[in-house]
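Single chain ahead, written as structure tokens, the form predicted on its own.
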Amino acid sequence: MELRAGQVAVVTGAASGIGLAMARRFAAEGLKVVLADVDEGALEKAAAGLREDGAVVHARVVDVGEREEVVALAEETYERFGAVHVLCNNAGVGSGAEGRMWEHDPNDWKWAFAVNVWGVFHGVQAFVPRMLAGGEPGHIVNTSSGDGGIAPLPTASVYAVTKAAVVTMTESLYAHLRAEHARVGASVLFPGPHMLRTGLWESHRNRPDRYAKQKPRRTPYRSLDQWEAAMKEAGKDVRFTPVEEVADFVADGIRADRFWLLPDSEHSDAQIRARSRSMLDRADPAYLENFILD
């Protein structure tokens, strides 16, 4: 799909990180761009911030584990704009438990999946109808990570499964697209190929009283500082992907009607080839040895 100036953009969890970078390359190539976040206060800076670029900018709060909010940012979208060439599914939460996974909070998961998985299917079904009806050109972009996307991560397994699903989701839209002989494309992104600097490790600020925890946390969130400054304590390298390297692989992969992408990484491709590996030799899978806790 071309990206042309005037078609319109529709980015969620775009008030920070790989969101707003996404936004702001969008931006830069002409495009309007509508900003939506849970973060009130980060959206509007994010939005002024791109207005005085000069960019076409409309945000809403939302969040987009409720389906009605989703619902009426694409009315609000198509009121005001009339089309939606991009829709980029990428608000995303840190799920914050803790132990195994039978010590779990059921809230952590509730949670994860409200905004990780029901996010992206509320995206899918409140702007797809609306971009096929308009028989332009268009293409859905939904994040997922290679921590569940690619191989489970143990350590992290709430949020593991949500991305593990956002594969099998963007997977099953990509083919009924394709069914309906649609001129919408549908792509799964894994940002990387390193560590990104985003507001993931501090999303439990924003966390719903719906979903609170239903007991206190046995220890304090850890930020992702904390966590960089610990690596290196340990004597291990920590390597970061700038957000616009990511958004700038974006852009190219919607051009390329590109569904898988997945930056160039002798990391992941090591571990797709041994879970398939294993899948393949019905073996048990050796490749979780490095995650598994004492």
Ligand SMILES: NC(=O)c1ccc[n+]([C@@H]2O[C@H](COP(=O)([O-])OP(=O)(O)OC[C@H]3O[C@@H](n4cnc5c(N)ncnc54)[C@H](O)[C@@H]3O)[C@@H](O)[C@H]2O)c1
Contents of the next structure:
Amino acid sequence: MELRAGQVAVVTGAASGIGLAMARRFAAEGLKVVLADVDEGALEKAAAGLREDGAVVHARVVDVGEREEVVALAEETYERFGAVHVLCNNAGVGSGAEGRMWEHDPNDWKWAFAVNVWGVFHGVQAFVPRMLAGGEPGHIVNTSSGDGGIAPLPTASVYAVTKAAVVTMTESLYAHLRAEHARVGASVLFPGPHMLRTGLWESHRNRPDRYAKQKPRRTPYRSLDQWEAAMKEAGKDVRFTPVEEVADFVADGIRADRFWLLPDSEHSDAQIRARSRSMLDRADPAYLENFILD
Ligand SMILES: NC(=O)c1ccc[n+]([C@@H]2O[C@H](COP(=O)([O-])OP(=O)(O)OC[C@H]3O[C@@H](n4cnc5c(N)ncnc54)[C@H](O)[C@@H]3O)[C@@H](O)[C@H]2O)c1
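Having gone through the form predicted on its own, I am curious about the other one (the form predicted in complex with this ligand); can you provide its structure?
Below, the chain from earlier opens the complete complex, with every other chain and molecule after it.
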């Protein structure tokens, strides 16, 4: 679809990282932006920054894991702006799960599913019927990840399971929209191709009490800086993709009505091939062994 001044974009997880970069990019194109995030302080700062740049902004504190909050976001958005053209179901968290799956804290699963899976589903349910009824062109972008969206990183397996669900949910959504001959398209985003310097590694900063860990962590959370230092010490090259590049890629993808927002990457392609080959050959998933760390 065309992106034009005066249209409306809703972005969840818009107070930080990729969400904020997408909101900035849409605002730069002249779209009105609705920022939704659970982190009130960061949200206010993000909204103020965008307003300073001349954007029309509406910000609302929303926990995407709570259905009524997402429905209230949709109602308020339609009351204020009368339409939604772009919906980015982007809010997401790393689960903080440690150890083997049979040792995981069930609340790590419940929290990651609430945000990463239910959050996307709530966005679809609250906005898509209104977008279809409006009859205008529209587009939905759901944020997945190479971890799970392509193949799981067994050291971050809860996150991977949620991001695999986002791919399947978006494929199904695409088919349902096509079956309705809708003017609304759908895409699944794999931010990258490299690592991103965002708040994802500090996801626990916004973890609600109702999903608090029931058993304390055995090891402290590792920050992105600590991880980067460890990788460099081990002689590994760490590359980062700027979030602005991801936002440009998304805007181009919406314009081109592209389903797979998957940046060119030899690494991703090798993973896709290895996984597909394993399935087609009915062979064990040996490609996972590359990632298995003790
Ligand atoms: N950073 C990466 O390397 C990377 C890679 C692939 C995919 N992703 C995905 O990109 C998306 C954005 O993450 P990011 O990297 O920008 O991280 P980020 O932590 O900088 O941004 C995520 C935002 O989501 C918000 N959020 C968390 N829980 C929420 C909830 N319940 N309701 C509403 N908002 C909530 C946070 O407050 C934060 O502002 C996520 O879905 C993430 O899984 C990130």
